[in-house]
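In structure tokens, the next block holds one chain alone, the form predicted alone.
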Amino acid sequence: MILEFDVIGHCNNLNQHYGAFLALKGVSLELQAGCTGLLGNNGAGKSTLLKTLLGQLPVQKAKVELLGMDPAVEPLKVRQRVGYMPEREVYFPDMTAVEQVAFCGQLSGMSRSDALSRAHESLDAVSLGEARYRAVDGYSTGMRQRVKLAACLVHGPGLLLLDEPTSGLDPEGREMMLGLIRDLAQDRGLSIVLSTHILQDVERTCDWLVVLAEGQVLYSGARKQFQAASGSRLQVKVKTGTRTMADLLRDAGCKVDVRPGDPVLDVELEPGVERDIVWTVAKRAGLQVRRLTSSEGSLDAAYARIMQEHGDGA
């Protein structure tokens, strides 16, 4: 199912408590169609936000909407249109994979026959077709994660909420999971909210980004725009005078790394500083620039910057 929404969800001034503990503090954001990374350290409030969007937690004095519905009023309707992959282990040890996925389809309101048919399709989609008749408790961690993904696909949702889908996976399992997420977003047109603390997972799969810290939204918008705010990176090669060029760029406020035995300089520009600074410095010093290439700022640098500004020790 392809969604007809540009904005698939939003919340305004959302607070969420666990007893006296305030887990979400005045959260306001919009979720765009496409793949959104919900990024934050452990305890940032990511899982709490997902559960609130699903209607699993009550909402007081706040406006929350998902796919045009209020999850506090219509939680079952929301869950029929949304696939949810929780972080924790959820499987029945004595069930085969196809039985478990079909059971999840029935919980979403499908008939037994339709759920069974879709279970086979979903397991094929996550590359578990040949293992579908094996008991899930005999699966590896990566296979159990893919069973959870199949279970949240079985009822044909247009939106997936994935909570730490690569948690505990080895490199091969992580690569497979990220590949499946990219395929679901790009080839099948599903909207996805990927909740994680792993920056590389977001950088490889997501166009949109929400950054949470201690229950507060620090950023909500396009991922590339967030990365650009950390400045851009350049590779600079001069004919001669590599060390002189490095010193002059540092004097101009740039961060410069000199590669041992390599005449190429790695230069990080501060936000608002244009790459023309390289030509200006070179001309002033009488140096000849042989190569100048640029790339967007890294997600790691942008995330470290915003956490430092927030006062988080990340």
The other form holds:
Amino acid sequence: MILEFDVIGHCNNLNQHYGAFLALKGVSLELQAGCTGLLGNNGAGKSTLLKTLLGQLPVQKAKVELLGMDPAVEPLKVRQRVGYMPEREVYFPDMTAVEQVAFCGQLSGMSRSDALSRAHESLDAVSLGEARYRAVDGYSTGMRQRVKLAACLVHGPGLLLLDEPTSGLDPEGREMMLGLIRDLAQDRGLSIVLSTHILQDVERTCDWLVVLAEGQVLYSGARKQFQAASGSRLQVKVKTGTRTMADLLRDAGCKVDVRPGDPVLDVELEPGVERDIVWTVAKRAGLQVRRLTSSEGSLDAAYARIMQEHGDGA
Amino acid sequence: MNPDTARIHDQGYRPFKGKLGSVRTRFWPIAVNELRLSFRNKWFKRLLWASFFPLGVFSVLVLLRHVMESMLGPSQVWQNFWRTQLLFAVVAAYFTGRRAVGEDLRSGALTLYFSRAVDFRQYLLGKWLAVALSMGGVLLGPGLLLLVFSAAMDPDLPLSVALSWGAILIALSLLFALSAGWVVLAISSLAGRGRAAGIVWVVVYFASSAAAVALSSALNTPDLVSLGIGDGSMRLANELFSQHADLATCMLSLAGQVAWAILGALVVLLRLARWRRL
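Structure of the form predicted in complex with its partner chain, please, following the form predicted alone?
What follows is the entire complex, opening with the chain shown before.
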């Protein structure tokens, strides 16, 4: 099922309590079609948000919509069209992977024969070979993650909610999982919400980003825009006068790293400052620029900045 | 096709173009799956076969009814048949009920159930139905065959009597599946590990009878024996299959069976409280 929405879901002023603890505080956001990273530290409210979108938690005095439906009113219809991959290691006991995935298909409303053939297709898609005929109880973490993803795909959902899909995976397993997610989102047209605290996973797979901290949305929008807002980085090499150049750039409001014995300056431009500042400063001081390369602002830097701002604000 | 020009087929993910069924019948795959898993156990299959052995013995008794009528009338045949089949039903519940809820709690499978289009009622109905079908299989299967055999061997048997025996069999099976089924689900939800739950179930079944007997002796009220899970069903069967059923005993036995069902259901609801809203 390929979704025909640009905006696949939104929530407005959503609060969620666990007893006295407020897990989500006035969350308002829009989920765009494509791959969205739901980023936040442990306890930020990511899993709570996913459970709310699935209709597993009650919604009070807030407007939540997913795929044109209200999860609080029609939770079963929402779950029929959404694939959810939980974070925890969960499985149906005493069943092989193919039985497990087929049973998930049946629980989503597929006939037994459809579910069985789709289970094989889904397990092919996640590259689980002969091991699919073994009981899941004895699987490695990586294999279980793949089975969970196959179970999530079996009924052909238009939207996948993946909760920490790379959690507990070794580098090779993680690489494979990210490849699968990228393939599903970019080549197969599925919309994905990827909840994680691993920045690199988001950087490699997602076009959209929601940053959560302590139950609040700190950012919601395009990932590249988020990274650009943190400023960009330049590597500057001058023929002579490295130290003078560094001082002048600092005076112009840039952050400059000077490494002893290294003629290359690492310059971080503030948001809104153009790279032409380097030429302007060099011309004014009569210095000759030998090399000027730039790189996009990193997600790490942008995330660190927004978290710091949130911490200062709090 | 020339192998040099053969197309490479994409084996990646493909969208599902079929139809998804109604969300109101999700209890059925849950029940069937539970039964399928139980059938993997060779002892469960042997139990099902063995539950038909008493049918042979009681068929012989039906054949010899004229010789033995003074010792064993049709009522006694049915009463003893029910008493025997109940033991098979208890063991059937051991196999299907022991893993029902507890294993789901232990493995986190509830998260998988409720992330699908399955609600709490469908889940519980599916789990109970699996236990009920297995118990119904060993109670009703041989019972209905014995009824057909009795009717075939006795042309004088009035149709109304044969039908009433059939109705009693169905009602007793349903009632026992309700009470025992919910009790075994409750034990499973508390015990966690399947085997432990099964053993506790068998202990509770016999202990409830012992406790009811002790209570009836202490209070000098023989009818209180009906409060045991098995004894209640047996006494109800005795009354219903006899020529002159005592209404008070029937009502007390019925109340005992319903009380066990309610108690079991309450325990399950309390144990799964956090999932109940789904």
